[in-house]
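One chain comes next, on its own, written out as structure tokens in the form predicted alone.
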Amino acid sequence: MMRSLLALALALCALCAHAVPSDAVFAKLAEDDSDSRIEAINALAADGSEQSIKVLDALADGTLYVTAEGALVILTDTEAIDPRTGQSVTYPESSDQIYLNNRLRGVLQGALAASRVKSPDREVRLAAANELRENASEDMLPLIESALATEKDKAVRNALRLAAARIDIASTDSGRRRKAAENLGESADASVKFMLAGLLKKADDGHFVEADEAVRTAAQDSIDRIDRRLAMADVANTLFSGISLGSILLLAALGLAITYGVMGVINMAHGELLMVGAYATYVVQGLFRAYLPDHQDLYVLAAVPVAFFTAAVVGMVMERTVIRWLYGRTLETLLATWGLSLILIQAARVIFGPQNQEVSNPAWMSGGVEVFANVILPWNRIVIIAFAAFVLLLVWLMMQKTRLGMFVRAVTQNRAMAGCVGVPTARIDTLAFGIGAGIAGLGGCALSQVANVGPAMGQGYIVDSFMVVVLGGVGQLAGAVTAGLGLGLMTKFLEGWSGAVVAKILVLVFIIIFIQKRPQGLFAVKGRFVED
């Protein structure tokens, strides 16, 4: 008995899967009347069979025609297909295309979404549910409720629930309207808020648009909940943007914190060392495209050491040939490094051209992750934050756990005493400048994933880098981290309040006042030279 019932159920399922819409539906679609065609489109969407979806797709693609005899036919360049059977038929001598006006196009979009809302593919269902949230009509409500009854995915269920609520909010039943107003409070969409606000408006005669007070109360509660959700999303987005900007500032300033702390050199070419790292990344990307196209997504991993060593070599050449001969002469060093920055910019223009170059994100750094409604964190920013933390860890280990780091700290705290006890200060200067330049190259590699790569890209970061170093304290990693993240967060919150230009001015004013009160920065270096 059970086996017979199971066989009957399977037979019914198979029959439903291959169901064909009735001839009456096709007849209405062939009529030259928008109301009849809308009725047919909704019927096809509600039917949801494979054949119905093909007819709707043909209508959307503009390949559905009406023959002189009034029959529907799908036409391609070489073939005519009967939409009811899917079989090839004789190519008609004359036919008229079914054109879509704006009204039909809107209904068709909702119908196509409704027909795909039970797809086995989760992404297809989610896209269809989101489309229904915007274009669903009351005719599709049974289909939406049917999909809700079987849907397991939370995101798809939320979208379907909102689609049903949008339909119910226009119902003549006040109970359905109140329930819909309550359900719409689960949304974080500003357009839903405006729709609910419409219920609270008054008409010209002084009466509320929504007559039922319970519905208005539910609408006001939902608006308050949406406002709180939108405010939380704004704060979360601003926090993430601030941390992202702070990580980039940290990468840009970390190398400068070492070179400025060890040698006291105001390196105006530090921004151009970022540019060198970015162009090194661009070159590695080109090599992967030319010789390893199957492994193109790995070019960033190969670009990291290339960017570091390229910038380090450029930095050490600068120190050996120019900066070494100007130690202790601050103004001359500043002018010389400014001249070096101009040379590097012109060299980049000659080699790569004046226009910006494209550095694309690999596939694994594209897209983003949705933490909650209206908060999507881009993968490239997340990777840069993690990369900045990784570079910071390496620098800390180098400074605290290696012989080179001990020498660098010794020279930073008291150069004369370090030299007296045998520290090769000249060699430490070169190595420290190379490491600082290499870290700037790593910053350029990271920047290439979020900004254009061009000859002048470093100019925008040199001032910010110095602000981080001066605010954090010369030669202090903890100060660089605190200042970088602090300035990033402060900038983003001020931008949201006053705009980018005023925010920049306010940050500069803050730093000027801060330095006047505490010239040694947040974390002062301890040592005998401080007393001197």
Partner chain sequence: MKTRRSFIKALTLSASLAAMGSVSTFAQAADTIKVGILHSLSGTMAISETALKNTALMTIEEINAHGGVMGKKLEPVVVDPASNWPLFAEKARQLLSQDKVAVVFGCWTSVSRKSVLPVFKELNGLLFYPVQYEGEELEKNVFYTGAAPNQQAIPAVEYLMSKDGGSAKRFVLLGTDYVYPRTTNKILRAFLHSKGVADADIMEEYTPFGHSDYQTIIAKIKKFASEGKKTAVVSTINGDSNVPFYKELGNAGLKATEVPVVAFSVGEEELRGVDAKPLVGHLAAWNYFMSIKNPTNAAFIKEYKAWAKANKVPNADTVVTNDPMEATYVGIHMWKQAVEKAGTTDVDAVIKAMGGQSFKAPSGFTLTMDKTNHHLHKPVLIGEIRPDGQFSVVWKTKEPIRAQPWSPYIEGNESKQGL
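Having displayed the form predicted alone, please output the structure of the form predicted in complex with its partner chain.
Only one chain is given; partner chains and other molecules are left out.
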């Protein structure tokens, strides 16, 4: 049935110079049945005329509709086009979009890839070749080979060679099979490995399925190469996710490294300061949507200073109204800041509602980059790692290179002496707390890009933040960095081995043991906290 239809379509092409797909093909496409639609898609792809590709594109974009009368139209917001003629027609009263399911989508992607593999645009060719690398069918082999003959770009050639090899591996010619087995060694795809392993199997009578020994050797060799590459990709993936989690932990904890680490305030509202930063990001996103829709992708950059200052102001108000009366009384600060955290959560609930808010990744932070086969690094995580490094540098510069930083260190080391030499200790306290809070706000801005933004989000990070600061050694930036990255990597290696739930427990057990052996954390303590 399908073959005869293909033949019909091809015959029709041959008849008319401007190939127009037959009505039968369109009728099939309009039918509500996957098998018929697949026939139609294959027929359109085989015909390959400009008009057919347009129809396939419309199908992929979701702009192909069936009218109540059963005719196909391509609909844009203002215009209806008859796919057979390419002419405008009257906009139909009612119509149903032709939805794809995964099976149709796979077939369609393959068909479109085949039609694009000779496109003049290199990016389009590469995407098409990659698509074929994964799902090329046998009848596409001539096309792939002819594309290979003219292709100059190395990446596209590699993908095409793999696509051809996948088909050739089932060839009857043992020379072709051997060549394919060799070529497939370039892949980093585990499914290719299983395909090759099929060549090495023994049949029930003890003979190899693959008779030619050269092919078997090539297959074995390729499997080894793929295994090495997969193992490498595995380690690279785990390392990256460990560093990524570490950078998130670090961002969550850096503000606390100042408010708790340097100033000795057990700030239970730290998580809520992160939340303030995240909500500030959400508000900036809303403002950009309303007033600068053309520059929406830049909202994150604008949100960075806004998050910092909003959280800093909230922090300074907290310090002026509550915390300053409680310096040195650790347990009382713990309770007071816990109360503040509840107030902030409720405030967020009243202002923004109890539900999570949508903060979307801007386009340049979506998707990922394939650094090498099988290792895709998501952009949002790469940006967050860079951002963590930037914030760290900022904090370090502020503490070590500015007058304010010097005053903060002076006040924390010896308040009385600092006061005597003219440091305005009360104002320094407020500023230091404000900066700690502001940095928490920056953390919140970053977190909004990977996690949920809601009133209770801060509570999820408070334990992690204290974990990092206490483990690192209170008052030490280097400690926070080491602890953050260490915990991130450790969690990810454990998760890979034991699953997320057990990993979380194991990390906490590790911290309990570690703190018992070394209560001061990784790095020794300096500051007001210890003098008291």
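We call the rigid core whatever largest set of C-alpha positions still superposes within 1.5 Å between the two forms. Keep in mind it's a predicted model, so treat the numbers as computed, not measured. Residue numbers count along the first chain shown, from 1.
Once the cores line up, the CA of residue 83 ends up 2 angstroms or more apart between the two forms. Once the rigid core is overlaid between the two forms, residue 285 does not reach a Cα shift of 2 Å, moving by less than that.
With the core held fixed, residue 185 shows a CA shift of 2 Å or greater between the two forms.
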